[in-house]
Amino acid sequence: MRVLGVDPGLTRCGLGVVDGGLGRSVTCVAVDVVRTSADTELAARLLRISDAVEHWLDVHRPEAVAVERVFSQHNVRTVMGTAQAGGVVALNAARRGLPVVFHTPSEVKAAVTGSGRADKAQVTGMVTRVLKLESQPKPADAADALALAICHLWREPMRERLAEAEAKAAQVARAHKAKLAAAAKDRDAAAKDKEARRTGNGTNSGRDTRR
C-alpha cells in the first residue's frame, strides 16, 4: 500500500509518501514541505497547499492518506492553521474517493518509536533509521510527514481487522439478541393459548354441569 502522510500547517506543510511492503518494511518513495508566507492571504496560503496537494496525488497516486490530528494547543491561531490546512488535506482525498486517516501525535510517535512521549528529535531519528535514508528530513515538518505515513501502515491492518472483529461480534450479538426475542414470543403466545384453552375448558365443563 502507498501512503501520503501530511503533517498540516499553512507555514509549513509536510508532505511524504511511503510505500508498505511485506510485514512492517517501508520505503520512502518523495517528501517535501509545502511553504507559505505570512504575509499572503489566507485563502491564498490554502490554494497554494491545495495545488501542492493535488499534484502530489496526481504524480504519486497514494491509495491513502494520512493526516495528523489538530490537538489542543495554547496558541489557537496556530490551532485553527493547522485545522484549515488539513481541511483542505481531507477535501481533495476525498473528492478522488481516497480514504482519509486522522491520527493524533501521540499515536504516531509511538507507532514509530514505541513512546508516545518521543521529542520530534527521536521521531526523525527513527524515521531515518526505519527508512533507511541517507540523511535526516528536514525540517521537522518532512519527517512528521513520513511518521504519518509509516504510522498508518503500520497501525491501519490492526485496526482494520479490530474494526473486522466488533463488527463480527455486533452481528452475533444482535442474532442472539434476535433469538431471545423470538424464544420470549413464542413463550408468550404458548401461554396465552394455554390460557384460552383453560379458560374454553372451564366454561364449557359449567355449562355441562347445568345441565
The other form holds:
2 protein chains.
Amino acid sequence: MRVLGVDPGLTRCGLGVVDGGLGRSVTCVAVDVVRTSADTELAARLLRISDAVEHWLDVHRPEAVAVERVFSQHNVRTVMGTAQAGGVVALNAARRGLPVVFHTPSEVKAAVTGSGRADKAQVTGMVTRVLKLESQPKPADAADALALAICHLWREPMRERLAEAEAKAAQVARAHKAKLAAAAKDRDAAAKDKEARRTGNGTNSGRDTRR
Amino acid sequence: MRVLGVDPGLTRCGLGVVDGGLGRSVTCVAVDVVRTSADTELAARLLRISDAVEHWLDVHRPEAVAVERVFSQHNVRTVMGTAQAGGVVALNAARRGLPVVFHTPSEVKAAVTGSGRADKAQVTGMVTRVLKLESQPKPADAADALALAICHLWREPMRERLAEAEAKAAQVARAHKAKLAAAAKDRDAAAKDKEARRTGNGTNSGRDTRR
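Same protein, different condition: the form predicted alone was shown, now please give the form predicted in complex with a further copy of the same chain.
Everything in the complex follows now, all chains and molecules, and the chain you saw is the first one.
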C-alpha cells in the first residue's frame, strides 16, 4: 500500500509518500515541502498547494491520503490557514475517489514513536530509522508528512478491523434488542389477552347484575 | 458586476449571487444553501460543496467571489469545518482566475446595515429591502451569502480606490525620500568638500609651521 502523508500549511506544506504495510518494511518514495509566500493572496496560495498535490497524486499514485487533523492551538491565523490548506488537500483526494483520513498529531506521534507526547526531534529520529534514510528529512514539515504516512500505514488496518468489530457488535446488539422487543410484545399480548378475559368476565358479571 | 457571496460551512453553506454596482440598484440572481450531513466523511462533504460551487460558477458566471473570513470563536470544531469549506471555495474561484476577497462578519454587517454590531435579523431585514425581495431569504446562511455579495459590491470599489490612493501615496513618499536622500548626499558631499578644504588648509598651515 502506498500512502501520501500531508502536513498542511500555507507557508510550508509537507508532502511525503511511503510504501509498505503492517509487518512489512516501509520505504520512502518521495518527500518535499511546498512553500508559498505570505505576500501572495490566500486563494493563489491554496491554488499553488492544490496544484502541487495534484501533481504528486499524478506522479506517485498513492492509494490513500493521510492529513494532519488540526486543532485550534496557539495562533488562530495560522490554524485557519492550516485548515484551509487541509481542506484543499482533502478535496483533491476526494475528487479522485481516494480515501482521506485525518490523524491527530498525538496519534501520529504515538504510532511512530510509541508516545503521544514525543517531541519533534524524536518523531524525526524515528521516521529516519523506520525509513532507513541516510539523513534526517528537513524541515520538520517534511518529517511530519512522512510520519503521517507511516502512521496511516500502521493504524489503518487496525482501524478497519476495529470498525468491522464495532459494526458486528452493533449488529448483534440490534438483533438482541429486536429479540427483547419481540419477547416484550409477546408478553404484552399475553397480558392483554389475560386482561381481556378478566374484564370480559367483569362485563358479563355487570350484565348479569343489570339483568 | 456580478458577485457570488459564500457563507462557508460544512452543514450549511450559503450561496448567493447578486448583480449591481456602487450607486446602482442591486438585484438578487440566485440564492440557496448547500447542505451536507455530519454522518458523511469530511472529504466527501468538501467535494459536495466544491461541486455545488463549480456548478454555480458555471451557471451564474460571477466576476468575483466574496467569502466570509472566519475567526476562531466559540466552537473549534465548527470553525475548522468552516475554514476548510472556505478554502475549497477560494480554490474553485482561483482555478478560474476569479478574484476572491474575504470579508469579516463585522465588515459585512457594517456595509449592509451601517453597524458592525447588527444582529442576524437586522442583516436579513436589510438584505430583503436592498434586494427588494418579497420574502426574507432563509435560513440565515442564505441571507448571509447575499449580504456578503452586497458588501463586496459596495466595498470593493472603495477598497480599490483606497489601494490606488495608498499606492500613489507610497510612490510620492518614495520620491520624497529619494529627494531627501539626494539632498542629504549633496549636503554630505559639500560638507566633506568643505572639511577637505579646511583640513587641507590645516595641513598647509602645519606645513607652514614646519617650514
